[in-house]
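Taking the form predicted alone, here's one chain by itself in structure tokens.
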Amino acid sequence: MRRLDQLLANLGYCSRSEARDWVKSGAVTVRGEEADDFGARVNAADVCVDGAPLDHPDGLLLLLNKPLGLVCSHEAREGPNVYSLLPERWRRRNPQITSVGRLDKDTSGLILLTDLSPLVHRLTSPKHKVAKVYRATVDRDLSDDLIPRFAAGTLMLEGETEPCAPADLRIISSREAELTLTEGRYHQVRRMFAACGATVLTLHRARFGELDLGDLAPGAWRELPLDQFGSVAR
């Protein structure tokens, strides 16, 4: 049970401070009775506002076709973020939603987000070994040596001690591959490409998990179950 007034503030629809005028305005009900204590300890289930149910109280987890341009960060300064294609209440809840790994402004694809932070957490954590597919062209031809050198585990890249986790190629064509990891490194695909001597010119990331994009447009996104990866609290 929370206290209705930081309910409110939290699934963003309005401050605390409004959301007292809210209840004294008669437009939050509970148990079908209007609110008339906004300190009250209640159930999220119970309360609705103007009629209609509390939006996602439980918390959101969407997955979205990340468009070109945008960031996976809540920095302004960073520039344009894939936060802003969600309606204005979602991008108010606290805990804010935020992006499960990243993919930077030059890489498409699918991206999951959420405000659930342990789900954040358990589907980063590198012992759960969440196999991501990213469709990768690059600025050469590719040789079928690359497969058994990305399949080795012993790759490293620049800067790092530690080589990758064996990886996936799969060549598509002759600037053309399919790259599954198990891991998520800064930048590492492209990283991975320039220890061969290549340079991504795209990069798409095409599956998480068991998920892909289906028909989703660039910028969609649809939602997903919240035991989508098993049961979640926040």
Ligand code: URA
Second form
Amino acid sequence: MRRLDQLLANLGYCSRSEARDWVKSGAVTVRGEEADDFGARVNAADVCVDGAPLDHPDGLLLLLNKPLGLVCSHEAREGPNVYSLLPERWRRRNPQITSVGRLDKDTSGLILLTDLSPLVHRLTSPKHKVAKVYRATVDRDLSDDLIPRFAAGTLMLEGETEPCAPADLRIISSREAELTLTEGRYHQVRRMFAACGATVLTLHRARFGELDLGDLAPGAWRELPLDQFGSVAR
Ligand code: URA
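Given the form predicted alone above, I would also like to look at the protein as it appears in the form predicted together with the ligand.
All chains and molecules follow, beginning with the one already shown.
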């Protein structure tokens, strides 16, 4: 049960004081009855605004095909972000919608967005070893020697003290490869290739666990069921 004015504000409908005015104006019903107490504790599923049920009251889980040029951070000084692709009301939600891990500004592809923070923690925890598949093009011809180097679990990244976990490299053509990681360190793909003398020119994430992009265009997203990864409590 949640307080009515707080519920509407947290779902991005309006400010808390506007919510109070909405209730007073008769725009909000609870179980079909006009609400008259903005402080009442209600079940989100019982509430309608202007006759429509509430917008995703239990949370949101989205799969986005991130385009190049957008960041996953909410910090305005880091530039335009992926949240600008979402409807306004979702951008005003509290807890806010955030990405599950991050893709760099210059990386495209599959990223999950959610306002369910336990899910973010679960899916980004190294313990869970979610496989992420990246497709990279590089500035020089790839040698087969890289396959055992990435698979060994001994590759050190500059400035780090722990080697990377074993990673699976599949060479697709002379300068293109698919790399499967179970970790998510900062700029990991670019730094792994850099540790072997190659510069990544383009990077795209094609898969996250069992999920792929299907036919989603860059900048488009689709909703996933909230129990996609098992039950999640807020
Ligand atoms: N590795 C990178 O270097 N960049 C990303 O965006 C993701 C993984």
